[in-house]
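What follows is a single chain, given as structure tokens, in the form predicted alone.
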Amino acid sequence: MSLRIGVVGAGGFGRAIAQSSARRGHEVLLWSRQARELPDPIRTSTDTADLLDCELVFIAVPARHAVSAAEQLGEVVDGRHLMVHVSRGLVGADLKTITKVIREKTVCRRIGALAGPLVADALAEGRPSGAILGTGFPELTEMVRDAIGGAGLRIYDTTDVVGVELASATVGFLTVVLGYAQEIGVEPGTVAVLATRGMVEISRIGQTLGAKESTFLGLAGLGDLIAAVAGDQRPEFRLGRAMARGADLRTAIGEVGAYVEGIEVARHLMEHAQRHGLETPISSTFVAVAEGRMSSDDAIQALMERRVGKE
């Protein structure tokens, strides 16, 4: 059955969702602030009112634009619409999730978050991959599977929505860390320590915000991180490499050519962890490196000299 699908945001992920949905025979409308052209049969628009007839709306904008996008959608959508976002970020120092923003700015309640080892190129081209959908609404899961799932894309689901969103956002930061580590030539064993202990740190933070530890060990967390280390060439990994070559944060972001939310998220995570008395040596050390307060040599030495405890 053909669905009427709306996509908000014409970045790489937005275009990939639109292409994937159109390839499966659905009617697709892509909305963006500026006029765009995409191959038929995808329609494009700069008028949010055109999204009114859509059944399922994907929100594919960075977290920093999520509030304004949700406000615009709030003027046209109603309780009939189902929504899912693919942002890897959080909003503000209080680590507000995008689903919470959607609930605050719209009347839509059947919402969810799509995350995991899914990159835009693979989705657009139909290459085999997997994803995890966090939602409490089975009808949304089925509709998302109909929209972009299939033999080439396995979409699993969980009711731990906040866990999916937090894992996705924090894995983005850890990916920067691992890109940095590989570029400076650390040994594979050290990369493994950074990945596993870093995941422990962010899962502990996630649990203070209501997430389940197991979610960080699944596709939204560890699965996503494995894909990054395996070389899916996501922007966060390239950002870490650029920083390791000596570029400051602003210059490195320019080299990558894409907005990366991981560093900003990390700063807010560290503030949250401190308020809760959590130790986050890997995350805190890398934030210091990113801000120019510590060299890479001093960072590795400081981490390796820490007292070793139980796993």
The other form holds:
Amino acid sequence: MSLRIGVVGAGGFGRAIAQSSARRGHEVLLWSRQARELPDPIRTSTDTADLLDCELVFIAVPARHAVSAAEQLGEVVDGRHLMVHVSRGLVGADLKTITKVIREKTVCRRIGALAGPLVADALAEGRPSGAILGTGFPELTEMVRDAIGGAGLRIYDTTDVVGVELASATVGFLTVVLGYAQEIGVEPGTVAVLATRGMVEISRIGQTLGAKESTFLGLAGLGDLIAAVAGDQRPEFRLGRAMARGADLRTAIGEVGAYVEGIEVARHLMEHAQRHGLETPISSTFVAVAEGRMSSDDAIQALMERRVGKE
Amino acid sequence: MLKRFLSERPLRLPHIKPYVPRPSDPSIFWFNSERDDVVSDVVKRICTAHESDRGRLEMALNDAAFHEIRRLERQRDEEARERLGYWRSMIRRIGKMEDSEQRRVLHTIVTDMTRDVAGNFDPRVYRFARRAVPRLVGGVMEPRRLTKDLMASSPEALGRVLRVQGDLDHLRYLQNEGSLVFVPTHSSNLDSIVLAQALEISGLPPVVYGAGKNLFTNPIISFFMHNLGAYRVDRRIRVSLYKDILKLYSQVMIERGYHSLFFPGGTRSRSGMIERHLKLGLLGSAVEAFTTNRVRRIDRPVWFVPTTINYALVLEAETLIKDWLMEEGQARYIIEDDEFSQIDRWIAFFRKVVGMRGACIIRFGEPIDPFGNRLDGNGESITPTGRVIDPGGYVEQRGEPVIDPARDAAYTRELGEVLAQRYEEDTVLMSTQVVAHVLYRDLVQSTPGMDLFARLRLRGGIGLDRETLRQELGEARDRLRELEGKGRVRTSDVVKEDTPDELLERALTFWNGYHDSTAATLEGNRVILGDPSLLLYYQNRLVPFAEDIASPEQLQAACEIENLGVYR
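What I would like now is the form predicted together with its partner chain, since the data block earlier showed the form predicted alone; can you produce it?
Below, the chain from earlier opens the complete complex, with every other chain and molecule after it.
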């Protein structure tokens, strides 16, 4: 049965969702702040009121625009609407997840977070890929599979919504670290140590925020990180490489030409970890490097000199 | 023998001159005429759910027999002598039974269990109780005034001790428009009594509630509980069918418009912390009641009233914190030997609190719909910006309301989170809690790195300068005021108005002389810390706010205190 699908945001991911849904025979309306032209049968609008008739709404805007997008949607949607976001960020110093923002600003409750190694191009072109949907509502999973899943996209699901969102956001930061490490020429084995121990660190932080460890080891965490290292051209990875070449953070972001949420998230994560007395050597060291307080050689030395314990 | 007789067949008044309810009476006044219908509705739904699938039916019978045999073998009492034979014989025959016999056995078990659960409501008992209870409680508090209070129209002692807060006009309006479900925090076995009194003095209706069967063994309490709408919950019974019956009984009552009450914390907060992890079974029954009515095209709203019960002095504080600290504490679900069962502790408790202004504050929070939305004055669900929405939309699929247990379970989990958040915002911090927090934080600060249990052994070893303490109390209070301004928490009038010295003295007066151990004592210009576990219990109410009210020097200690809430 054809669904009425709304997509908020006309960036790469928003357009990919709209194309994928339309290809599967659903009615699609793409909303953006500025008027856009998209190929038929995708309709476009700049009026959020047009989303009222949609059953399922995808929010595909960066975390820094999530609050205002949710506020605008809050004026239109109600309990009938099901909503999914694909943002990889968190909001503010208190590490607020996007589903929490949606919950605060709208009355939607059937909410989910789509994450994992899925990239916009593969989705738009229907190339085989996989993703993970965090939601407590099985009917939402079914609807998202109906909307964009199928032979080209395997969508797994979990009820650990906060885990999916935290893993997705923190993998962004870890990707920057690995991009940096590769550029300075560390061995593959060292990259593997940084990746796996870094994942342990962020999962430890995630657990204090209510996430499950297993989610970090699944598609939302490790799966996503493998895709990043395997070379799906993430901006985070390029940012790490640019920093390793000596660019300061601002210049590196300019070089990449895309907004990277990972660094901001990392700073707030470190503050949170400190408050809870958690050890996060890799993340803390890299934040020090990113802020120019430590050289890359000193960073590697500091990490290697730490006492080794059980895994 | 008598205990069992009373718990299974509570006394009822004879049917001479029964009370005929008036249209203006609360819905529960009609309950007795509907009771059999409620029981058969519950039995029918449970049996229908099991009968269509032989595997499920057989599993339910086996589960019932297995758990009942285990329970009765442990009990070794009169009930065991009577019933063990039945269950043992049944468990041997289940596999050989024809379908029709299995269905008949299921029907018998479910009917017996539902009848045992179902409550009773006698308006005559209700009228008597609403006049007598406050006077009796007042009499316990001030024996000299007992005779006067029994004659007077409004007993003063209870009024001085118990304060009610919240938008009572709104709740009084809503009681006639839908089903109210009161969901309070739970600190003491006195909660039901205090809450019933708060409803009464606020002009709010009597409610249906579940009460542990162990409470029915006291003939007087059993008589009142049984005749005032309480349904019996036997926590010893582990049978799945029984849990289904309890939930469905609650659901059917809410569907039919009876106002209800249950404690989502499940049991009294052992630690003294504000409940965070709520039990979702009964909450779910209210959400499903809303859905079922919508599917049947009955537009009867269900509203939750987050309620906090705030005591400056907790009757069972010492037993509760001891229980929390013991590893096996988690498993000790029913405590039968605490202060609640000792009448001398009751009297000591009431005498202590009577002289203390506002020793108990009940706060009825802003009501919400089953999906956590706020309501406008007319009981309509609204968005954060005040737009009216139809809550029925939440249970629709493609425009039609449908039953979907998995979806409702997810709504219930979310509702649990909303309630936990509302408990924090509606908690009224009392003098003893604020003082205990400042004292305990000083203890943590002066013993860095020490583990919780080592710290709790430091009785009498730590002394604090009174002037420093005065300053810290003042600062903590100021920061709490700021949090109150942001809607994060509330403080009692006493906390707002007392000077730091008065706060300290008030807290010491509350604790000392009632609790067996001493929380702290004054020695000249020094405050000597007594039993840290008692301080821990009272200060635990402030765990979510510890970091916000700490100065930079106190931050580390505050974080350590906050972590109590994270890991426990």
